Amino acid sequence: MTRPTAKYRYQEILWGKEGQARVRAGRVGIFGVGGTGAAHAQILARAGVGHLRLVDRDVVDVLDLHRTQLYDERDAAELIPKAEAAARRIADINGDVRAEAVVAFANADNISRLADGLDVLVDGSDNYRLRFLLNDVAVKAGVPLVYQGAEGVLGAVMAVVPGAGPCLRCLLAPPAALDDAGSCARTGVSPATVAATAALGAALTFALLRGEGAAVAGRLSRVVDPGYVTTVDVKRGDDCPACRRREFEFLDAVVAAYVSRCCGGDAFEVFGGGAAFELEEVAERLSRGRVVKRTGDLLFVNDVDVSAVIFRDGRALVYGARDAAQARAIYDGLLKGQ
């Protein structure tokens, strides 16, 4: 008998070396690392999954830091994107993982590109119209995704394991409010619960890794805090629009500007539909009569009232609006001149 190796010695003796092989060879992308994706992120890196490609479009808050367990107050102060502090802190945890950091707002114009080259993508979002455009490309492309959220005491987590079962779209029905729907913003969310959720949705990343995707495929398991799970068997839709029809509405659709309320932080996130900035040119227009920083991707404005993270993509962190109008029509002024 083989001696397992000793950073990874129990989960060799418990998934045998060829499974805990199959898990260090892993590429996973975790696309939203807040609260499930940070929790799940922490849980693969200490495990030695060897890739993990952490995809956000924000930056650490201070009310992110009661259920996100990467991040710590000095993030928060500096306004850290998540995607680069979660990175940084991996390799604090696990020098074996390759930990990639990618600031972006993930849309069907990028989707495609990001997912590309891993063998499981993981749902750490806050908003339904990022999973299930998550959703599209896992159906399109063959690869597993792993479905997760928690709101408020309840969490759900499910594989979804083409050709070996249901989908995200089988389960849900797209809800008309898609960028708000399920936000922690207006409903709080238990940080056990947070931690329970991610906790099963790893275990779901780990069996896939391992091969095991048709054991685990549609079973939806809930969370009830103070810790009650139940899980059932979801059947696949006899009329999917995604599984059964192959219809990708939420990948073919063009990316269109929008105004989102950011979930767990005294925030909007606006994006005007637009190309990208130059953020020399905006910083310089702006830096008359504001306080203006510059840090690497980001800019830092503020004014008297509110203050912005402006991201070279075309969207911003709009803080201090009483409303989404509010926080558009900030964006007009500070962006567009309006």
Second form
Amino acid sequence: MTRPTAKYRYQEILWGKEGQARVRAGRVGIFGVGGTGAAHAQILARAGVGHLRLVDRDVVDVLDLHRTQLYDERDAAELIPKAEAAARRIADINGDVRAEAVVAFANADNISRLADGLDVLVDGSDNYRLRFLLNDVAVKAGVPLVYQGAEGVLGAVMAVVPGAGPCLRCLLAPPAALDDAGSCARTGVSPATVAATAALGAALTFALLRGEGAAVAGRLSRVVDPGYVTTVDVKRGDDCPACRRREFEFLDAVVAAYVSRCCGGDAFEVFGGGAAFELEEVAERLSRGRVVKRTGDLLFVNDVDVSAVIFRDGRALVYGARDAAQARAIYDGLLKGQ
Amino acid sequence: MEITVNGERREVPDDATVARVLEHFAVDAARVVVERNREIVPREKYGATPVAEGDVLELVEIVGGG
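Please supply the corresponding structure for the form predicted together with the partner chain (the preceding block corresponds to the form predicted alone).
So here's everything in the complex, that chain up top.
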């Protein structure tokens, strides 16, 4: 008897030795490890998927904990980046898995590099811009993508299998509010819906890793809390800008300044559009008259008038702002001239 | 008239179209995939596709949160 295979025996009964070997050899990128992304990551980690690249721009917020699978109150209290907290937890769950944390804002400039060398891309994002960017990179590179979305009591998943079925652009024109991640704050989000959506999504990832992409291409599933799941078969659009005309407007976009409300909490994410920060310099300047703490690639600013987390890549999470304009003003006040 | 929407019997106005049904349930036509009697309805045909008594509709929203 060889012990090493025992761990995965009950799924090997379903998938066979070859299917199991493919899952173990799988390299999967999860873009956004909030609600759906973290739950998806946990399922893959327990199943022994060989390499998980966990990409997230955010820190754990106490408002995430009701629906996220990998985080706890200490992560939220210490504002640990989600990617790092997820990788640490996965290392405890299954030592067979290489969990790689990438604390970054995935955008048109870096997405091709972040997606490089992966067998499946997983959409764990909370906004349409990243979702369409993932679709562009998947279609262009011919790598499958698992779309997941969850909002209120509704969830949806679909496998985008380039060449074999529709892509996201076949189903949906880009909405006006591309960067809006505030659906949770408006509609709430059901923890049961998030978990069910991620479970359906993970089943697609396993199928893709086992080489069964043609069978799941274009199967769009919907879940609603409580109790109804349905699946429809979607066809490719005849004139889809991405998968027919091969115009990749999100991949070709210039990365611009933006302010967006974060899905998880009462924070705004602000990007000034400039280069990465020299955190050492920013810390030194801000520490005159303000409480500043630095951990790795993050800088925490805590004061009576302002509270923010500053990322090396040029972004900041601003807490307590009334609206986007005030968040931008606080960002400019802290980081002017950087 | 009565139709089935996402597994539930629902009352909708007579002589409805897919577009009218979406409006009736306040579903955003721009981000929903509609299946009528197991056939996908192309988005540009929502206004021209009639819905009849007893039809079975599945409305699948491409939701944005995560």
